[in-house]
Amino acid sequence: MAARDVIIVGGGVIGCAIAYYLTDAGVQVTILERGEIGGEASGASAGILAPLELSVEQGPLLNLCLAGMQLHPSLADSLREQTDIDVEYLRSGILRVALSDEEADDLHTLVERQRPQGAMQWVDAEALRRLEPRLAAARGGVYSPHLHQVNAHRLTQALAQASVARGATLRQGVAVRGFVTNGSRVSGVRIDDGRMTAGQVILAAGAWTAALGRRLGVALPVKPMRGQMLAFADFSSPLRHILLGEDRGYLAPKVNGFLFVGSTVEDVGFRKNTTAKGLASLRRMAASLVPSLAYAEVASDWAGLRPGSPDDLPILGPVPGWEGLSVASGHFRKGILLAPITGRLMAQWLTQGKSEISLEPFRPDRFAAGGSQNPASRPKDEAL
């Protein structure tokens, strides 16, 4: 394959990670972003480097998550050297807290199932309180000391800047309106002021990927899933760890003293707004874990549209029926975690025709024979 020039549609963390690894391989890259770099889901993320459910089954997704986690520490160091941007890699560890006997039983089962990996351990109520004195009365919990976090916005910016320093072209405020095609080959994209051509085009447009696919008659079943979040100004006696509660809610203490609280999971199309109901649910979840947060000051709130897929696996690889076109999307709540490994694997595949971890389980053609899995209706406001 040995791509020499590539257009990446989308300047989120996935698109920028692909650009980073492609430019490292000597490929000429152009990133086209309709808004600002990291302006959508990437900038809205809490940057937790873990599967938020912690119970990902053995298989391709778990392997991908583990590979992604292994890349982040060295990537953070490299990006600081290359760009002077500190992505705020924080070795905070994660505590999954059981507030009821039923939750405690479920977490005991989880620890036993994950025991061969040795990545988590059960801690009783007393030990849990020593780890986090502000916690509510709990039955115990699961401690995963090797799961960490970054500043998602800084990570995206650093990947973009490092790519540009190595020769990539970055164009913000440029919307892709269509594609340049020759028979069954995609050879570029159409933008407002003309067309751009390249040997390969990669769709990394997050929640807007499906709309791009429809321009070519291809079903890429990525749909927006809204996540609402808020931040507390929690400067006194800050939490030491990321806390996970029921329904995959979390509290993530950041290096600047703020505490991120997230997040809802809502199938509401392209409505990127917060709601009183959603924010109230976050406040309740936070207070159930740390009672003193019931009185904490809300510094800000926001929402993002995460790209989900029908089977909760990312969609990676060649787009069926179109030579010269590939996709990297559908990472849902794992985009920050999986960005480095996605970028590395996509770069390997585009330059060498193979990758160190097979993309086969994530290829978009897995949906070709299952059209009923695609989103049932066209969401409103899918402007590219």
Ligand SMILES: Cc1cc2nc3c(=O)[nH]c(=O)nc-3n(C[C@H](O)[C@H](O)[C@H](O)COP(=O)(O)OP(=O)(O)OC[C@H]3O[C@@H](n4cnc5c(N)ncnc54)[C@H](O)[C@@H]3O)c2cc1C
Second form
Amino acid sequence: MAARDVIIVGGGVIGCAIAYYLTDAGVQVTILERGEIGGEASGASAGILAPLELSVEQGPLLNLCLAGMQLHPSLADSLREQTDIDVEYLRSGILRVALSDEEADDLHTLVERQRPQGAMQWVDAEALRRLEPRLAAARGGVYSPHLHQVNAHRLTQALAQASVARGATLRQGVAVRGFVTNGSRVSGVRIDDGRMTAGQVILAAGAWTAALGRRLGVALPVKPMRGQMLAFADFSSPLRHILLGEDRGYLAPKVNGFLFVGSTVEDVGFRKNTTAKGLASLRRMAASLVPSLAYAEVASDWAGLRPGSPDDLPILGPVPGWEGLSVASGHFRKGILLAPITGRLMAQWLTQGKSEISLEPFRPDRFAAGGSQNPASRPKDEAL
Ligand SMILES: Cc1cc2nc3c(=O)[nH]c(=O)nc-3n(C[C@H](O)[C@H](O)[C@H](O)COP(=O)(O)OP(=O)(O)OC[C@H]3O[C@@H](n4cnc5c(N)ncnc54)[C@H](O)[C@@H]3O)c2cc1C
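Now show me the form predicted together with the named molecule, since the one above was the form predicted alone.
After this comes the whole thing, all chains and molecules, with the earlier chain placed first.
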């Protein structure tokens, strides 16, 4: 395989991470981003690195998440050296709080189930108050030191900047409209002012990946899943941990003192707006965990479109039916956590034909039989 020159479509965290590892391997990379680097889901993200989030089952995704988690600390150091950008890696740890007896029972069961991994421990109400004095009266909770966070926007910028420093070409404001093909081979992309060719094209276009696949008649069923968030300007006595609330809502205290509250998970096509209802639900969840937040000032709110996949697994590897074309998308709620491992594995696979963790469970051809080309199944408001 040994790709020498590669076009990456999409300058989110996934495209930039692939560029970072490919340029490290000496590959000539061009990133084409129709907007700005990190301007979509990656810049909207909370940046939580959660390999042992409560609902992730044993299996290939958990293995990928754990491997991904291990790469982040040293990557943060390397990026600071290479770019002067601090990605604000923070070993926050997480508290999942039980506000009712029923929730406390559920969490006890969870701790039991996780006992072999030793990842979580039960914390009683008093200890909980010592850890986070501003918490609502709780029955207790679960503590895990293994959840950390970064500034997702900075991580994306740093990966892009480091790639450029190693020779990558970055073109922002350039949309890929279609492909240059030769038989069953993709040999480049069409852009507004012409075409560009390369030995390999990688689709890393986040929630817009399916539309690109359809240009070639391939089912890459990535679907936009809206997430709304808000940030409190809550500088008085900042929280020390990430707090997890009902419906997988969370409060993430950031290095700059802002408190991120997220996030909704909504299947509303490509509508990237916030809504009064969505933001109110976030405020309610935040105040149920930390009552004083009912009066806190909202500094900003925003929304982004996560790239979801039908089985919640990322889609990584060769696009079926087309030589010279591969995909890295569908990272849903874990794209920041998984960006470095995705970049590393995709680069290994493209330069050596194999990767240290098999891409087999994530291959796009798992959708080949069931993939729908039916225009009626397309999300609303989709455009390349
Ligand atoms: C509110 C919210 C909170 C989140 N929180 C977390 C979290 O705490 N932890 C975590 O790990 N993950 C989180 N995520 C998920 C994570 O942000 C995503 O999985 C990740 O950013 C996906 O990265 P990406 O590069 O695939 O997509 P994107 O960042 O969307 O990048 C894709 C890029 O492709 C470009 N593009 C699309 N079409 C074209 C085209 N035709 N030509 C050129 N460019 C094109 C787009 O402009 C875009 O910049 C969150 C997401 C949201 C929305």
